[in-house]
Each structure stands twice: as C-alpha cells, then as structure tokens.
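Shown next as structure tokens: one chain only, the form predicted alone.
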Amino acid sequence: MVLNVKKEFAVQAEALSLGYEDLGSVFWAVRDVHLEIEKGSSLCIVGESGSGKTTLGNAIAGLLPPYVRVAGKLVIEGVEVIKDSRVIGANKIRGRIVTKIPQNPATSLNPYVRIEQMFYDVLRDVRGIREKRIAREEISKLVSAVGLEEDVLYMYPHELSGGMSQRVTIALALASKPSIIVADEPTSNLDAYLKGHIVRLIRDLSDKFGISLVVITHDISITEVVCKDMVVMFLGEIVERGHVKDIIRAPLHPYSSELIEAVNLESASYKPKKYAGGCVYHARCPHASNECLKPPPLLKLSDGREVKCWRQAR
C-alpha cells in the first residue's frame, strides 16, 4: 500500500517503527504502526511505561534523538518526517506545525529567565514578531486563554505552583500557532482536581483554535474527557483502535480490559519481556493459546474500530 498524502490529514504513519541501538542490536520501541489522524480530531495513545507511546508522539512531534533508528513512513500536515530508514524533515515541523506540551512543566522551563521573556522569545524566533508592543499583546491573550493573571509573566519558574507551571506551558505550546499538539502525561505531576482542571482547558483550547490534539498518557480515566478516539499501545505495537467511548464500555483487546480494570497502570506486577514473536501480549494473556504464538491480523471492523487479537479473528 501507497502512502496517500491528504490535507484532511494531520499525521499519517505507514509501517513505522522506531527503536535505538544497545550493544550492537536494535531495540524497537514501536513495530510496524499504521496511524492515521484528522485535521483538528483528539486522540489518546495509552499504554503503560514501555509501551512505545512516548517514542511514537516524541515522533509525532519531530523530537527524535540523533541516533534513532527508523523504518517506514510518517507525514505530518504534509510534511515527510520519516521516510524508509530516514529522518528528513523533523527540522520543518518541530516547534512550529507541531509543538510538545511535557511531561514535567517544571523542569522543562528555563530557571534564569522570567515567564515573560520565554513568550517574547516564542514570539520573535517562530512567529517573527519582533515589535514589542504587538508582542505583549498577544502575550496577553495567551496568559488569558489558559485562566492566569499577568502577574505570572513577571515570575521565575521557582514561583509557579504545580498547576501555573502546567497553565504556562500549554500557552508557550500554543504561542507559536502550531497545527499539532501532543501533550505527554499532561496530569502526572497533578492532584485529582487539578487534573480534571487541566485535561478540559487542554480539550477546550484544541477545540477554539482548531488544533489537532495528541495525548499520551497511562490514565485512561482521563481519555474520556480530552480524547475522541483513543489508540492501546503494548510493547510497541497498537492493539487496539477505536473511539474512546467504544473501548470503555466493550474492550476487544484483553490488554484493553486489563487497563479499564486496572486504572492505576504503574500498579501492575507485570515486567515486560523483550518480544519474542507472535501476538506481543500473549505472554501475559488469560486467553492465549497455542495460536498466539503467530502474529495475529489486523482487523478493521464496520465500525471504525481496529483491533489485532486471534479472539476477534475467529
């Protein structure tokens, strides 16, 4: 299959996978994943630590490593990004189609310079606006949209709570009028109502400025309220696809199950082992059977949803 490049599109991955060297092998953190994203649709990509869901939206976002290893292809808003064994074009889309909410607002903001110099030097080196006048206002607006006083513009990052560290960061990512926003574990560093806090301004703020939405995370109790659809990532592989209310209420993935019921991921005794063949989940499967051990098919149902289980192939 041809990779079809449509604008209706904000990413498109065929065959994709990503993985680093170690002591002379190659350890692939994401296998063979076929993807496709609307213009301005939300999406979550769940799975626990070790699952590839930060390698595939640090892709997404143009922040692979240097020594990355890559196959297949991606394409975001147009742009080649990937292409066969190589990275040609993260340069054009990071920071500006696409920009990262992290995972830790704290440490992801400079120490030694004020909140209001970062926004000026958002401003000045992607949108090229150099007057400052023009450029305070629209910093006005930022620090409007996300709900906090002009006050903060004037802090270090030292000063800012949990909370106004997050608030800040989501207005730098939108400072630069980007396509595309992934937001990795955007509530992990946040207490219960901050977080429900959060994951609506994030929502709600993709929705006003039309920005396509990605958002990593290993609490699926937040997927219903900032995600339409929602992908389940295990060792590398997406084993399940499908809208985020659908896979809530009937899980086809027995992995799928596992989070649902689980909730809590990092709770889990399980330790993933290096892939060894066959269905990725196998090992760890309730069901599994002598069939498990072949790669199971992809399936595309009537409805949208898209699942790779032998249970469901039957």
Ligand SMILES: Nc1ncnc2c1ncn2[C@@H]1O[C@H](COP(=O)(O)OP(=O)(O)OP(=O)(O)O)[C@@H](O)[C@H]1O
The other form holds:
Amino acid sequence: MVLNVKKEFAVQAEALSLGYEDLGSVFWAVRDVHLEIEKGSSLCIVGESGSGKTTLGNAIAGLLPPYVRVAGKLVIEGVEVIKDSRVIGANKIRGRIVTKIPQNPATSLNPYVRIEQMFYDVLRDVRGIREKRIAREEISKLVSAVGLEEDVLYMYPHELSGGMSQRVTIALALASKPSIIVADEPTSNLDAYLKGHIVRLIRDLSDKFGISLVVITHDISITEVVCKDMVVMFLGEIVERGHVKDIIRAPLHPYSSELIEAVNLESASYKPKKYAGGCVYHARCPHASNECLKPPPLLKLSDGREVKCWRQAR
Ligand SMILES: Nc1ncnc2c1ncn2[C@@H]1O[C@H](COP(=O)(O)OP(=O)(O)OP(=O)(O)O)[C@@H](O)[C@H]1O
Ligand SMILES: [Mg+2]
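Taking the form predicted alone as the starting point, write out the structure of the form predicted together with this ligand.
Shown next: the complete complex, the earlier chain at its head.
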C-alpha cells in the first residue's frame, strides 16, 4: 500500500487500525480509518465513551503506548509516523510538530513544579531557547495570549482554578510553536460559562497562529463553535464525515442523528463491547435490516461528505 504524501495535509491516515493486546488477542480500538486533514483546518472527533477518539487522537499526537498494535499508515505534516504495521516516527512529532491539550489539566500538570518553570522547560527543550531574558519575553506573550495575569507564573498547579489550569495547558501547548494541536475533551471539567470561553480561545488562537486543530469531544454542542469539519466515531469506526453544519442540519448516519437529537435513549444504553462483523452500529440501530449484517460501503457524496450506511447506499 503506497500513501501519496501530500504537502497540503496536516494529517493523512490510510486504513489505520490501532489495537490493544488483551489476553493474547488484540482489541482493535480504532479500525480502518481513512482521514485527511488539510493544513490550518479544524476537525472535531465525536462519539460516545469507548468509541476510540482518544486512541486516534493519541496516534496523531505521537502518544501511543509502546504495547499498542498498529496497521495501515499515518503521516503527520509529511512525517511517516506509522508504516508497515510499525510506529516509526512518533518521536519526531510528539511535543514538537503536534502538542496536546489534555482532558484533565489538574492531573497532567506536575504538582511540584511552578508554572513558570514548565514554560522555561518547553522553550529550552523544544525550541532551544536558553537565554532567560528571551524566554521570559516569550512566556509573557504566551500568558497574555490566553488571558492570564503574570502572577500565575509563580503558582503551583494546585493553586489554580479549573479555568486557569486549562488556560495554562493551552499556553504550554502553544509554547512549542506546533503545527497541530490535539485537544482531548478540553471542556469536560468546566462549567457551561467557562466552556464557551475556552473553546473560543482554542479556536481563535489556532486561527491566529495557523495551527491545524483536532478537537475530541462527546459534546456535540461545542463542535459548531470550534470546528469546520467533523467525523463521527462508533466502536472504533468513522461512520460519517462532513462539515459540522451539514451533519448537524441533516445527519446521514442514524448514529449521528442519535448523538444530535439525544433521542432513542433506551437503545442508547446498549453498548456492544466488540465488533461482531457487519455495520458497527447495527445492534443498536432503529433502522437495522438483514443487509446490515454485511459491512456497509463507504459512500462518498459529491459535496465531500462520507457515510458508511446501507440506507444511504441503497
Ligand atoms: N491503554 C489501553 N489499554 C487497553 N485498552 C485500552 C487502552 N486505552 C483505551 N483502551 C480501550 O480502547 C477503547 C477505546 O478507548 P478510547 O479511550 O480511545 O475511547 P474514547 O472514545 O476516547 O472514550 P472516552 O470518551 O471515554 O474518553 C475502549 O474500549 C478502551 O477500553
Ligand atoms: Mg477519550
């Protein structure tokens, strides 16, 4: 399989599968993903708990654990990260080309290190800035870009509020001057008021610095604010892809409808544990027929939307 590496893409995935070994067998948490993200654009990955969002996001960020099993290809900013069923280039992109805004800043910031030192470390290790005066100027710009006062630099993580911690992690993610930021559930620990502020901040800073953005969320309400495009994942597969506005206005896959309308709550409580063949969603789908026991084809529509559903293929 030859993947044509193209300059205009921040992310190119071809037949990408990611699995974890479990008692001798492999549980494929992400299956057969084909994905291209243009440089400077923004993509939301949505889906319920366990659908493989974080596993895919970690692959893009070069953060897969050493025991992970891989298949297919992944190219990040022209760097081959996964090839021939091996992770070969994660070190080249992690924390340099791609940085990650974590889900839970309170537990991801080192509790024994002052915030200022965290910035000095990133600037020295990633960008080679050793002169304190130059680093200090850079830190002031980063802190002000995320709307924080400089006092925060002298604090330890436990002294910060939830909103302040998340702003610090955003500024730390920017400190490396990345080409791509992966934000994994960046608002899940925030109240509704702060949620809006933080997603707008991530969107505005990515636009300002021309950074490609991947936002992982199970909260469909933030997708329209932060991203242009969206993929919907269910049990490790991408079942629909398109512009956020198009999917929210007229979802093509029944699982996208379920997420958007939050209807069908009784059947939503049923979660298949493993892929049993056919359409990933058929065990839960209100429209399932015998046809759905076979894997649906990936339908590519003229407006760039993609969906895997027999109802659309008919
Ligand atoms: N390190 C790991 N070892 C073994 N299995 C894992 C590991 N990480 C994730 N999994 C499994 O892979 C599947 C996908 O998990 P993942 O964390 O990627 O989903 P998610 O969509 O991010 O879920 P959530 O919304 O709960 O964060 C789950 O079934 C999970 O149990
Ligand atoms: Mg997750």
